[in-house]
Amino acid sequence: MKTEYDVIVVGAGPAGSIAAKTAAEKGCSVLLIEKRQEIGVPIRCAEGTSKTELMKFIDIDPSFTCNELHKAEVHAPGSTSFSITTKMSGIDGEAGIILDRKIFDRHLANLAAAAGANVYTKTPATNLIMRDGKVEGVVLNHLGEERKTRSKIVIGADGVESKIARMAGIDTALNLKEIESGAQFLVYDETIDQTKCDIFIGNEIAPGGYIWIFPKGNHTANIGIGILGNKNNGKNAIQYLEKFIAGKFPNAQILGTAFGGVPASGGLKRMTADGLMLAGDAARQTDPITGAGIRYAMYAGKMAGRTAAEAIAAGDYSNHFLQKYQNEWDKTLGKTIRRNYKIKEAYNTWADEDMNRIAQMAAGLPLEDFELKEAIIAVLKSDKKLMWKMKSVYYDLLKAMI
């Protein structure tokens, strides 16, 4: 390891490996710390993505492709339910995959180390150094040596604790209503419809969430849940997934399990500072509604090292430089992610008979032929009062459709 880098990077999840592979490509020479001795563990992740989108950073290797899937189909509360077709879901008629992350997660860092970024792990950053305000490098543990490790950029990607954040001073802080507490189980059971994911919604089964099933092959799915922190009733989401497991799969093997918490705040007001760029779940780039960051994370890690690349170029790691980064994000996804935190908003005001009622008009609806802002605009216009309640979200997916 050597005392002085381009861009150091600190966690190897998806943001982390994709921005230093694309600064590595770009000439730097990067830095990519990883805390965990190995990358790609624990598993914190559904673990579902979309194949066309992933297409635009990778190639798909079977080595980490564990299904493909066209359809989803969304459970309300009472007996009701409608599917999501691949183009309502923005996919293109390409399936969506199901991951194996420990996998795929090494196979990013390995594109990362081809690009020639020097890559290393069970090696914690502990501190940043600093001067005049300005983030000049990391300190970091590598197999219990503390060393001192310049740069001119430091991009955190190390997830929704981001330590890296709260060092440099940005405010990461999340309330109740923004984050979603998760837990997921790795289940075997022979009667796991392989074919397609299935949604659950409902403020009995998972208040302020959902439960998903997302099939992995072999007679195995991940099955699990998301709740908000301030709509959980006093249970955990283990509690709530247990209850669920118990009755849709009463003989259900128990083959792995995973905690987490993920963001749901609409992503932060300020990713950058003198020398440093925030990205993927510390960033808080993850969907309000889905909780999906797998996407957003690597659009956001590509953002961030073509940006450090170019201030490397400039000589400028300024705040104001690092900005044009934020400035891209907020432009495209963040836009994204911004109307779904509304829809999500909205969402937490409905009873079950609202899920109900509005899953029976989706049902009614051709919603194979529509993409998802058509679809959901469909619904809102069956619906006057459900419109006038959300109308908001109404008028800026008409916005975003002229």
Given for the second form:
Amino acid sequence: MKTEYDVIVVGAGPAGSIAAKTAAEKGCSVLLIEKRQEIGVPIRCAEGTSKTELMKFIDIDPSFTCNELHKAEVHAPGSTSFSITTKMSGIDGEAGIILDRKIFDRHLANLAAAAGANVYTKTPATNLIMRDGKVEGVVLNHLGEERKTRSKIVIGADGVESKIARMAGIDTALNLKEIESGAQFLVYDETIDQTKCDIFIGNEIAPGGYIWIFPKGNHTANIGIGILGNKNNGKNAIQYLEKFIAGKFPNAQILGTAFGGVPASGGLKRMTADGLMLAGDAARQTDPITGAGIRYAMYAGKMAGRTAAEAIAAGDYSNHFLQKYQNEWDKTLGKTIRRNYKIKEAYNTWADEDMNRIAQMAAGLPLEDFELKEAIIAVLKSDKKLMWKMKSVYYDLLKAMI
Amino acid sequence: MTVIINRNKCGYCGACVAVCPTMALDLKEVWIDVDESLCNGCSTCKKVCPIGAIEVQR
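Starting from the form predicted alone, produce the coordinates for the form predicted together with the partner chain.
To see the whole picture, the full complex is given below, headed by that same chain.
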């Protein structure tokens, strides 16, 4: 490990590894550090993502893809269900992919290393080196030994529990309505349908969130739950999940256990400082409706890595320059997740009966002929009461269609 | 005031760290570090914990 780099990336998840890869490819000297002993573990993820989005960043390899799916069935509380298909995305070749994050995350770090980044595990950043309010490197602990490593730019991709931002004076603490509390089992059960994802909604079974079944092959699936932090009704995520599994899969065997807090805030208002950019869960770059984060993290990593390289070429590491990254984010995916935060807030007012009515209506529509956004509008249009509940976001939905 | 974390239950996911308003919590590799001098006893961490591993002592 050198004592100085152009760019130090803290955290080797999808955001960090793609940022390190991108900056290294553009000729920067890059250090990528991961606090954990192994990259990719423990799992804190449902592992589902979009195939066509993933292909924008990497070649898809069977070593990290467990399953490819084309249908998700949404189950409302009153047991009516309707299906969403990848055809509705309107994107050629779209599929839902269930990843093996252990292999996937290490693969991304491998790509960063191949691009020339120095990569180290069991190396947490314990503090930032600051001078006159500017970030100039990190204090890190490498296998128990403290080191000061200087850099022109630090990219904080240190996950939901991010400390890098707070060390630089950016308050990233989430309040309870901005975080999903998640629990998941990797389940073995021969009755699991391996051909589709299942989503279960309802204020009784998963308040402010949903339960998912993402099949992974070999009679296994990730069965997990996210509940909104302020809606738990005194029960923990795992208690809701255990109840669901006991009812649906009484013979389930548990091959893995995972927990996680998923940001659902719509993203940080401020993601940069002098010498610092934040990416991925650390910048709260997740979809508040679905909890999806992998693709958002990869986009952010790429934007941050590219901006870092541009800043180094220009010799300008100021907050002003690095805001290029935030501006690019805000105009693209940032816009989507902020809109989805508003939709989620409106959705949170739905009672179970609203969900049932919608599901019954959706089940009666020829959804196969719709694109997803059109389907949502069509369903809302047919229910005045619900349209009223969604009035604050109705025009956002319309705008999103245009 | 302090936070008691049941290490046998904790899944070291860091959700509690993400909501702590005072930076009293830190996710190390497989445990949560508690800085008692910073804890204000708000119990937000307890409410977000997916597995019920947290008790707050006032």
